[in-house]
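What follows is one chain in structure tokens, specifically the form predicted on its own.
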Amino acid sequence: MESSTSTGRTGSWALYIALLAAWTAMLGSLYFSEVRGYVPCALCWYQRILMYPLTGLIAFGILRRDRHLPFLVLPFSLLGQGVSTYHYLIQKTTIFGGPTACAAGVPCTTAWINWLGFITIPFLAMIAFLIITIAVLTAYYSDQPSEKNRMPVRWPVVAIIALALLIYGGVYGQAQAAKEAAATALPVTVLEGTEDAEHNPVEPAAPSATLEEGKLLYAQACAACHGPNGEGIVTLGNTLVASKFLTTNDDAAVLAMIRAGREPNAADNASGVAMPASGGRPDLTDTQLTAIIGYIRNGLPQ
């Protein structure tokens, strides 16, 4: 009878976990979209289609205490698993050919995150399908005939929501007042002579040996929201050619632009949509953003 027990709750906490890997993978895709600006692509939002629905269908399969909640949960979780697997197999590998653009214009090869060289978002949705699906079998086979009254406690489920949204609440409101902060505080340097952009454009610099290396980095990092000739998208990213920031502002003045990122409201932002910081890509050192900027002066159509 002990085994018994010990087997019930092995399960009532399967379905716990099943939940709060719900919970988190959905709350951390809207960080990502909502608080650092990442543009999903056509395969993020498959997977959001079908992680999303998984949140209130774990929640009320253990409020009414569902036996049937495996079956309703594995087509979501096994369906996601295999679309994250795939959307992060065409990031990292070249089994299916090399990049495509999505139907939203970002490629779904754009890796927004690339932690420790391999932890990408639909990394982190394929991890989180994967420890449903597993949860859920295992609740499923915890399911002892003996036990039949042995249900998960209810009032769980709505401490692990109030937790996740509290956590995500607090996150967002730390990284708003973070984004007023670093736009308050970033530097707009107006070259001498350059009062009218129009009359007085700031002389581009001399093309370097790294035009090259900004040529590479521009198609891979901004030529998804940009336009590959800077000609901009509409709904994702604003023309580079002949833009008035970039011919009235040294490339410290651009660089730390870059760095801060742009608000959809933002007086210069003409797409509607946010720049995230540092361009979506962390990665990136100072002297290669510097590549780009002088890739983008020097090499662009204009």
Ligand code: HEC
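Given the form predicted on its own, corresponding form predicted together with the named molecule:
Nothing else is written out below except the one chain.
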């Protein structure tokens, strides 16, 4: 009896872990898109479609003490794992045809985050789906059908959801307040480096091989947000042909800006949309980015 009670416990804890993982994943993804301003790509949307219903499904399953909950969860979590693994592989490898694998809107290869060099958003999704899969399987197999009252107590469901919403609400509210404060602070911030432009000689036109490379890389890494001709795309990226930033900053400063990306609430952000660090392509070298900058300056149709 002792031991079956403790396996029953494992089952309940496992379901709570699944619930927590689903809520963390949903609110984390909303944090990235709504607070940080990262634009979800098509594959991100499929992962959301598979993850978000789990927040309710698992909660109701626990509340109704439904033994069949794992069978309802698994189709979502396994499919989600498939999509996020595929997404991660196209970000990090070229086995599915490289950077142009999914080109409409934000390129799916855009890595908004790249923590420690391998943790990207689809990587986090992959982990969350995996935790959920393992947790519901654990719950199912540690469950004794004959045992009454083996399913978890209910109050933690409400507690987890309330806590998750509270944290998210706090972070979101704070970010909103910061945005408002930034909007009223300085109307226009002139960037440092402006004075550099004066004694920066007119750059010699880049050699055509570099220009060709820059053109190719631009099309792969930047065009989806800045437009095929650098004209900009509303809600994704601003114009580069009529960019004051580009005319008043030298290559090194532009390179530094591209490497760092630009937060939506940065003083010099005019559109309130985030630019991912390195344009979401941490794999590009300084030389490659400099080739892109050369192409933007000298190769784009003006």
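Each form is matched to the other, and the largest set of C-alpha atoms that superpose within 1.5 Å is called the rigid core. Positions refer to the first chain, counted from 1. All values reported here derive from a predicted model rather than from experimental measurement.
Core-superposed comparison between the two forms: the CA of Leu27 stays below a 2 Å shift. With the core held fixed, the Cα of Arg48 is displaced between the two forms by less than 2 Å. Residue displacement note: Lys244 has its CA displaced by at least 2 Å between the two forms (rigid core superposed).
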